[in-house]
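Take a look at this single chain in structure tokens; it is the form predicted on its own.
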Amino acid sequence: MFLPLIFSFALTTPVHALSIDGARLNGTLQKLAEFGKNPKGGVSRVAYSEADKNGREYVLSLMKQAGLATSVDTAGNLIGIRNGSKPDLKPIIIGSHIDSVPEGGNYDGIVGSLSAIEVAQTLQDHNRFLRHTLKVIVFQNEEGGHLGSRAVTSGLTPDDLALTSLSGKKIGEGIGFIGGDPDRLEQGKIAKGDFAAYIELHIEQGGVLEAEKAIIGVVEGIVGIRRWNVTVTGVPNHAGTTPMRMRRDAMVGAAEFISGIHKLILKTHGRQVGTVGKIDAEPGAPNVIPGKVRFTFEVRDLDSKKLEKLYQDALSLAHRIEKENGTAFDFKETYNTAPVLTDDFIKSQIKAAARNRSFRTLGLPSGAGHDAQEFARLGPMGMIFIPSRNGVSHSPEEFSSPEEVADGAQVLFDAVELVDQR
């Protein structure tokens, strides 16, 4: 019993506490916001654009100022290394991304990237070295489908490289544009077990932390997503001459499904979500009963079994509607990503770091995808959330206060030091 007690104490006892420089961090956030700044107050810094390239150069300069040995890997990711005192230990990786969606905000990904650099800068300021090597990564094109993190984990296919990005460049061309080499992607890959821990700080992109008045979100996992294109087929006919009881109205069938699945998901225990985000009717005329309706249907949750059950429930609902109004449903799955859970040990250290600073925490899932989920397939992963005002993200209205940004970076720093003691 004696040894485990010592081990547990070591994992949760903070080292001599250092404080990050919140004013400096928020200053770099403001400076980076100039690259791709748009009239609405946000940024349009899509991957492989001139704004993205210029923003990356600024971030690279910050990494150098922090004493990091910098490079650009073959995928175009920015890499910064601070060697540890125990070279035989595998590195701790921290970071995020700086590319945005069109007319996006100034915090999504950016807080995590600049906070990771602030961690390195704080170590540099105090001449402190971790036992593990610290590796800061700023991933390219997260918004396009985690392309930078996928390139170094599961890999990119020739089809991926041939896709056209929002900048207008094909992915392969874009990787070359920012200093990578699409012909040598395999050389930059990270293997399973190549790192000790991956920790990412991010804005929540939702309103739970703000509503619960929590300062730090301890992410429990990143949800799996399943998405279908659903087609409801009925019989198109004259809207004025076809009696209501004689209709096989595809729109009515679709509406009953959308309403029914909404109620079903609400009644299911847990934090699962379901969405119908797009709908089209044919022939789309006001005086014609719709003969065909197409819509998207998506569910998200941390439990793969629950996702499958929700799908089976959706099929049962569709079959009932078919019998009632004579329409036919067809489901074609278009997207399926498995949920990933965060590492229990890293979660415990994030909680300890927050508790040591008297910050209230809340455990919650991430409903959005992140670079972290790619790394979770290869080793221990953890995520830290800070509040997003009014739950807004991917918008110029996206905002986290300077205090919230600084608090998140502080917990990242402290959690890295606690994990380093392992």
The other form holds:
2 protein chains.
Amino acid sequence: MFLPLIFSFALTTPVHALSIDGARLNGTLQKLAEFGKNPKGGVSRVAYSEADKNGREYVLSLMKQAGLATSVDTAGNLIGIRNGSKPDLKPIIIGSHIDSVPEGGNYDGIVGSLSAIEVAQTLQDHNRFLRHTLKVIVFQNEEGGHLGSRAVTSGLTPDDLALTSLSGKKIGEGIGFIGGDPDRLEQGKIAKGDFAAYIELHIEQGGVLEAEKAIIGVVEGIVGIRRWNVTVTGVPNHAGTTPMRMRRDAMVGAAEFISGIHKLILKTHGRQVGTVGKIDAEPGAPNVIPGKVRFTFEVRDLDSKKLEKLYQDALSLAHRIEKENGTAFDFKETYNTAPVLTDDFIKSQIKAAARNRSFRTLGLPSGAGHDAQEFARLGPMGMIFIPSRNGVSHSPEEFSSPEEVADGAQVLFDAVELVDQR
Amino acid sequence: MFLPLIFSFALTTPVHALSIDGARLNGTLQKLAEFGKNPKGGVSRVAYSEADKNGREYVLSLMKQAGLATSVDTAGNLIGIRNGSKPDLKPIIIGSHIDSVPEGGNYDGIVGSLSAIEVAQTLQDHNRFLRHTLKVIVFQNEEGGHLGSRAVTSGLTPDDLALTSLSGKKIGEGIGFIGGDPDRLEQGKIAKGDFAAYIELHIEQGGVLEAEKAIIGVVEGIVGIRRWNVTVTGVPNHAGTTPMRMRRDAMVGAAEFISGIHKLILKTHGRQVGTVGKIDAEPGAPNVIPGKVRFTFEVRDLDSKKLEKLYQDALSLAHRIEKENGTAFDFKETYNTAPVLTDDFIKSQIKAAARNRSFRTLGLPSGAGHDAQEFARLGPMGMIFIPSRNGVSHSPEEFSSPEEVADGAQVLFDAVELVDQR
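For the form predicted in complex with another copy of the chain instead of the form predicted on its own, what are the coordinates?
Every chain and every other molecule in the complex is listed next, the one we just looked at coming first.
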């Protein structure tokens, strides 16, 4: 009579469900916040700074404490290995990053990094071994453009290495500074199919989970981004002596586009977003009708066809405005990353793990980029989100409660165990 | 039988109509263009520069040649007097300025200044004396804010004198440099009612006369200007993780205002103009929803009630946008000059002068400020416009043809004679 129940239990959760130690995890979160701490809250721990280097030392000590075999790969990523019971199975990779933006917060990347170590620590505490090898990675310089994760997946170019990072060091120098070897990056690379799963826990950095009162976000994918520099050219002229009907006002053209494309993106079915973040006018005097207005325009969505459709809609709108007010629009694409989708099986196991703990879940896209997207090109990837208070991120006000952090780490632990049983 | 005709003729034109020398006038225009000449055309003859000082010397020599009794007033304005036959009549003042904006043109102010001297030269050539004393004034630093004309009308403040001009010299220093005495400005002041008429010839600096194929613009007044710094405050947020419906996007608010107020000004009956010339967004990154957008907004019209109405309309529009997209608008007034109207009698005499020469006229407002507006507060003022090619001004492309310049000067001469007969 009880057999079917036991059978079903065994399929979805480990025989003895283990609990991570939320207090311990939140303790390490507080301690790491000391490295690069700002007087007004949050941290400035940009990659390759002293604060970054010291923070990494602390993280490495936590990895060792958790029984992981540690190393620094040639890209400067921190690696911690816990061997699995089946040596022929590819590893399950979990991790995130601990570098921050200038005047950043204490949660972005950090929650995922320390939770991954907490997963290893919990396994160690209970002397439990997964079937798969567990590989914890703390990536370097995520905020500068996923440098660490790109180095070991698609690779870095000499141009990447020559770029100056926010620390003042060139990327290549920075990698050397934190113990990597920029001349031997190829050695650290991970090939397609070299891992069983990549799972990253992260804060949402948006306000959807909070608004929907969900504890766990099951990420459906990471949006693609297309970004343009748009220039509207009209005719600069005297703001007093040029009658309204004789104007070819670049500012009015730009305003009509920005207002129009916003309405269009709002009314289009789906979760696409579009933003104009930067604008300036030339010559830029209060008493001169602008002859040129330049602004940035970007769209994000999980579907690249949708992105192309939005671009075509933008072009049509611009064309209509050109005819109406005698201006000319020019779009120069400056950025184009394809959307990546999360793996269906990993997604289902994250959902199951959350349901087993009675955590309300919500499926949502990640509107921000993550190290995870670099791995999605090489194998199955999944992501878990926890709520961000008021949706704020990249700021000292960034916050997720100790409970939310612990719940996220628990779901990460459980999902790893579920995926391990496949 | 012929008497009524002769009688009517005597009422509107002098018995022997004189012609100004258009070739001579255009010759002096070309010579003055050598002072501060730019390689790519036009002049940079900003007030108080060496080019300005040398150009003024040349203009002073022209005044002397025209038989004018010359002086430099304490404000640094060049003065040329030709006594009238009725010493008890107040003078008729004609003139303009010869300073330019950086990389300016060869017509703005210059046409009016040299035409005023040509009027005196023509009278001298024919040994003709007006009833009124003729006072030619070439004002200093019109482009910097009507410094010369304000000095002798409403006066300058210590703050005005302490401002740094485009020459690098403080206004006070500049006045000394060109032969004025900043400590004795009161001495140069002209009181209310101290002149019979002020008449200024100027290029239109707009494209209305050209579009309407008119040779002479009869200026109806100089528009009032109200200008604001507008700040739209929303909530800065991540451009990827913030769904469209959760945004309080300051850029969208600003765009809706700029587009909306343009439509409103266009559809309002009248000749009012409104311009947004300068804009920027904060933080100003392509991937951040702007939390603040700042822009300038100005309106110009001959009717101050209309200006106030447009301001109230702008506030209502802003209020509607605030409600719709959760942003807050703030308007700070930075500039407010009242409109001034031209004198009906002078206007009628300019029109009559042009009609007598068979020049097509058009009544229009001046959308730009002029020295004339300072004088309008103290007595009867009139202005004559000639066409600006393509409406361009403050640029090396500024152009009015030699014929247009000569026609303008002729109408100035004739109008002065008509007004003199009153």
